[in-house]
Amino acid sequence: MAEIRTQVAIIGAGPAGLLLGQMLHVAGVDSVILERQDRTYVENRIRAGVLEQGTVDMLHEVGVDARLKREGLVHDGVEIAFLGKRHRVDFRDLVGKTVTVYGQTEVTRDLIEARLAVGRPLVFEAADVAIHGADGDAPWLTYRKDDALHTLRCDYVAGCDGYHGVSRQTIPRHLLRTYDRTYPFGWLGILADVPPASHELIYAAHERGFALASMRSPRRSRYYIQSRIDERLEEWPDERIWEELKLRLGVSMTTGPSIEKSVAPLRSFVSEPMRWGRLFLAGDAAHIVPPTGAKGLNLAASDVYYLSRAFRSRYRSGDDYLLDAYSSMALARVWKAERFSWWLTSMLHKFHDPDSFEARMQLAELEYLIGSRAARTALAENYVGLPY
């Protein structure tokens, strides 16, 4: 059995785990990252692509923003469409901040390259990861790699392994409180190498259901339509999706063959607390948001912000205060982002019959939003990211 030691063991090589590893490296804290998938799989996972300014600043802080600066698309606002009209919410005017469109896939690739460039341990295809002794003073992990059993001893464990990962499941159930909402629809998404329909995102509330026009670059577009959770993709050829998008968005667009199609369910989920002993949860291991507010990756980054500074304080000065406060500090921001994502989802999606009281309330909310600078400011403040 091979055995190694580190200060912080990180489970999961998604953006949360990789960013935490880079933050710790810059702070002079040793870490080992374990990932159950291979590198190709991790680098090609299709995910969101809107970065808050805080996330961009963190990537700059760790020196992983060169390609982001070249290829990222800075957006000053978004458009909200309903009743056949588009209305712009100007972030820069309202709150003096922006967001940057840069795919999570690209963020992941940049962070992997940075990790390998500094020679810090990153173990792909680490199978059967198990956490031991997290409620004591000397936790350790076991995992299988190349048909051999390995042991990783550490001071702390950072669980960045997503909703289905081992980290949250290691915490005794009676100590966790979970909050969950599953929405009665999904997003049918299409990715295509065609120019975007607009230079900024368009969120459309339509009688046929929600639609979103987004992009990954000036030549690659990402579109979504509200759909049934159990939609069969074979029933949605590209031509049908493009026609539905044109109806709901009310814009002309360049169409082309899809390079990826999928149906994603929408869910709000929070697990409390985000710490058990020397095990700390970050990202989707602790919370999930519907993608409407573009908060998933950014919430993971804010967790890393709090956790990396807590570890830095612990190893530089021996101060445990930030580690002890991590769960409450992270959750305070998590719940605000959950509220924003729930609100935006509730306002823009079709839940009810168009003639129902609830549907008229949605319309009234949209009209109030567009007619009130204070309401638009609240949307802008949340969309660009609340302060840490």
Ligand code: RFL
Given for the second form:
Amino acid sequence: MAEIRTQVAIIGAGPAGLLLGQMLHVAGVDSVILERQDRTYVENRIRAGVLEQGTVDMLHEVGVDARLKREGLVHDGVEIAFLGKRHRVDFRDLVGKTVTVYGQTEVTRDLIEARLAVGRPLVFEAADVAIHGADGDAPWLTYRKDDALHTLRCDYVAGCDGYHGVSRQTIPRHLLRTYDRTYPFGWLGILADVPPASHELIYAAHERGFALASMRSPRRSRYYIQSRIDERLEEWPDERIWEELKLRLGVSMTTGPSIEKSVAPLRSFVSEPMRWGRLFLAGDAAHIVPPTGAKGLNLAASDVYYLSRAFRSRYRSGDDYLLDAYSSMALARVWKAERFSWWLTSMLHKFHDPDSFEARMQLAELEYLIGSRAARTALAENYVGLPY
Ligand code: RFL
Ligand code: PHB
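Now that you have shown the form predicted alone, what about the form predicted together with the ligand?
What follows is the whole complex; the chain from before opens it.
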């Protein structure tokens, strides 16, 4: 059995694991990343698209922002559409900040390339990863690769393996408190090589259901419509999606063949605490937000910010204070992003009969938002990302 040793063993090569690996590299801390999938799979997963300034700053700090600077689209605001009109929320005017549109797929590719360039270990197709002794002083992982069993000894384990990963499941159930909300609908997403409908994102609350116009580049568009969770993709040929988008968004757009189509469920989930002994959870491994606020990837980045600072302080000065504070510091920001994502989801989706009290409350909330600078400022402040 092959045996290796590192300071921090990272499980998962999503944005959380890869960014943590780079932050640790810059801090001079050793890590090994174990990823269950192969590189092609990881690099082609289509997910988030909007980066907060804090996430952009972290990519800059680790020197992985050359392509982001060239290709990222800086957006000064978004539009909210309802009752046939579009209303702009101007982030730059309201809070003096912006967001950057750059796909998670691109972030992941850039981070993998950077990791390989510095020669730090990143093991793809690591099967059956198991965590041992995390509640003691000398944890170790076991995994299978190319039919051989491997052991990875470490000081700490960073569980960055997403919602379905092994890390959270390793923590004894009675030590965790979980909070969960599922929504009675999903998002049907479509990606197509056509120019975006507008130069900014449009979030539409429509009587037929929510719709979102987003993009990946000036030539690639990403759209979503609120759908049933069990929606059958066969029932949604491209033409039907384009028609539905035009109705809900109230704009005409260039259409074309889809290059990806999928349905994602919406949920809110938090698991506390984000630490068990020497195992620290970061990103989707500890929490999920519905995509409406574009917060999932950005929360993974802020967790990694706190965790990387904590490891740096531990290895530079032997100080455990930030490691001990990690869970509560990260969770304080997580809950605020959970609130924002839940609020935006609740305001923009169709839940009820249009004649119900609840539907009128949604409308009143939207009218208040567009009529009040204070309300728009609160949206802008959260959308661009709360400080950390
Ligand atoms: P990830 O990206 O899920 O990465 C976890 C990695 O861990 C690997 N893994 C394992 N590796 C080894 N051993 C195991 N036992 C393992 N189990 C899992 C996985 O293969 C994977 O590579 O989590 P991370 O790094 O925390 O990043 C979080 C973000 O990816 C996530 O929050 C966002 O993508 C959420 N999300 C969206 N967020 C947004 O801000 N805007 C969006 O539009 C948006 N769209 C989405 C999304 C998430 C989606 N899914 C399916 C989770 C759309 C979808 C479909
Ligand atoms: C995306 O471009 O995929 C996207 C943008 C904003 C969101 C969710 C998804 O709120």
